[in-house]
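Starting off, we have a lone chain in the form predicted on its own, written out as structure tokens.
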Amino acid sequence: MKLEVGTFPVHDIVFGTQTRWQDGVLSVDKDELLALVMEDPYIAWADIDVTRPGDSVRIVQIRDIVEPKVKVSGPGVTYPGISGRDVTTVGQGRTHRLGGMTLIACSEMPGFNPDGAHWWGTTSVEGRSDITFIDMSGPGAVTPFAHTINLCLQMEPHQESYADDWNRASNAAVLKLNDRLAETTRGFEPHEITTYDLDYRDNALPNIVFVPALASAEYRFGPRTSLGTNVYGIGRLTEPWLLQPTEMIDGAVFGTYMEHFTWPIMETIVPHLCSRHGQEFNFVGCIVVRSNWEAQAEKQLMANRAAQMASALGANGAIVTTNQRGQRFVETVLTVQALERVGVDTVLMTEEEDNENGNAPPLLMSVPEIVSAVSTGTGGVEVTFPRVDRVLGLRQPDPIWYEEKPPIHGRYGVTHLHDFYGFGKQGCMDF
């Protein structure tokens, strides 16, 4: 597929009387955007704010992070299939993006589903080490989003809302704003156009596939759940999906599993590999493996099918990633094993486990077929997070959110800085 991506840089976001992009400034009519959000009866309250790099701001209760994009030519819509959006295959034509900014959705989640099961991200602050937050300044400003201009959509559900209903509503609200903001670029010529022409292949170059193992929430919330990372709006356990890389750039993979957001899966490995297509290798596809299978045979079957798909594509090499520890990592390792066994040279890109002061191995599971690996670190941030002046994400933030936070050591039980896709600068060769 051939996809053009036009970039409209955002150097600042300001509130004004109309929503438009001009000369690098995104002007936002706050009342207009809030009216769009409040159309949904599940949303009881919403507000919009802006934060910039260097602000004494902490963003909390993050539900998802996306980059505003819109298709201006070619079939489909960006972020297809989510909350009832069109499921036409994307990845062709031209897409416009607002570069240098993100749209961050923040809210607490309702605590229970109809079957009485807790949502995995409880709303309590005390006693939780795995609440995700973003500091925009100070030594703890280590996430990519500390260096972008962020439009924060803060929402509250009605008390009677269930987690799945609320997730659909919050996703829909985010994408309403995505569409309105990115539409401001329609009719204008972008400052920069990047063309990804993946139809051409050089037979002298090796063929590479990207194989992300993405957790499904079906095991916990049922086959029709919207919770988790979805492919064209489908989050259930399925056999591997074969996607063109440009489909992923257009947002065919979307959604939050635990605190793993849309932005990293779309804006890191995939566009980087696309940019090298036809020069160093042929990027022949993305094989999305779903994880969270119940039986060992199911896990092995999915790994085998991914390897068979890679072999049928003529892949010589693969990059494999995961997006969660525990049994999801086991399924990821089985995928690496299966790929190597059919002759596909495979690199595992992964976070490490907390080494527990040298008493624990860096990987939860290891097999001889893991012959190449890239570490993205443990997620530890060995600095103190200073007190902040403002907290975004809640209507009435608990005072504890303003306070100084201690250093974070290691990954175990912590979701502050997940990096499964190599956007950070952490690295280790312990294994």
The other form holds:
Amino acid sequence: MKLEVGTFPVHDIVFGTQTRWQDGVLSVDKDELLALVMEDPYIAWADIDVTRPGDSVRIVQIRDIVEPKVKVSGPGVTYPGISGRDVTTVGQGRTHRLGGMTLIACSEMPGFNPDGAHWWGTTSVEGRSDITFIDMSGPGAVTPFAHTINLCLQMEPHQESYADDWNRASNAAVLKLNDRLAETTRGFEPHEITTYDLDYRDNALPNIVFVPALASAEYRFGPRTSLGTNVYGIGRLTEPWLLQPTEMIDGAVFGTYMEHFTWPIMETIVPHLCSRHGQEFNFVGCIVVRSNWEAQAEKQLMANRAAQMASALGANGAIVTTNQRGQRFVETVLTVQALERVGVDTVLMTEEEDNENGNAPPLLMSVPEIVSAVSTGTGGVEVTFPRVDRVLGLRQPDPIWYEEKPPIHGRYGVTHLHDFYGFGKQGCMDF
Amino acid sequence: MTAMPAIPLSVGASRVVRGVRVPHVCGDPALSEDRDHELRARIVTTALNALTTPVSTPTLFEPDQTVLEEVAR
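Alternative state: the form predicted in complex with its partner chain, after the form predicted on its own:
Every component of the complex follows; first up is the chain already shown.
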């Protein structure tokens, strides 16, 4: 597949009377965008704000983070399959992106589905500092989103909403804004065009695959749920998906699983490997392993199938990532093992567990086949987060959200950073 | 007793009994009541037998077999 990605840099976002991109400034008509969002009867309240790097702002209650993208030629739509969008195969033609900015959706998350038995978990534990929030300035501004201009869409569901209904509504709202904002670039020549020609192969170079293990929400919400990370809108536990890297750049993998957002899986390893395709290696595919299978034999089978796919693609090397600790990590480790056993040199890239002052192993599970690994830290941010002037994400934030927050010690289950793809700004000395 | 024997074996646990699945380690709600009871008894009996079995390396005990499987670390 061959995909051109045209970048339109965004140096600032301002509110104005019309929505347009011009000379690096994205002007947005707030009333127009809010009217689009409020078309949906599930949404009781919405507001839009802009944050810039260096602002004394804390963003809380984050539901998802995406980069605005639109297909201007070639089949399909960006972020396919989500909330009823077309499932035509993407990854070809030309995609325009608004660079240097993100679209962040914030809302409370209803905890339950109609059967009442399944709890999504909550992101609204007032005052807890270890859950996900983004500080735009200060020593705790270590996420990539502290260094981008962010358009924050804040929403509130009707009180009676269920988790799955609300997820569909908030995803649809995010993608309406994505489409509207990125559409402003249609008809203009991009500032910069990057061409990913994955049809070209240099047979003298090794073949590389990217194998992200992505947790499925099926075990909790059933096979038809919209919740969690989806592939073309499907989140259920399936055998591994084979995707072209350019499909991932167009948003074939989308959705938030707990605090794992869309942006990190799309905008880190995949475009980086694409940019080196044909020069240092051939990037021959992405194999998405769904994790959260409940029996070890099932996990083993999925690992075996991923290894068979890599083998059939002629892969010589693989980068394996994970996105959730606990039993989800078993699929990841078994996949590394299976790949090594079919002769694919594999590197595991993951966050580490807290080593409890040297008393605990850095990985939940280890096998001799893990011969090379890249650590992306422990998830800890060992600094004090200073008091902020503004809090975005809620209609009436609890005063506790403005206060100074204590350092976050990396430990099992800490969700503040969730850097499984190496996007953080911290070095090894910080951990 | 665990649905994921690979984890305790990799950290060197002495005796590991394979359970059923993560949400129901010691039984299977998909089975009839009688079959489920039989399975539960088999798993627990395997665990009790494991406790009285001397081991020198991490060892996996399979409830559906009476033989022991030595697992290299």
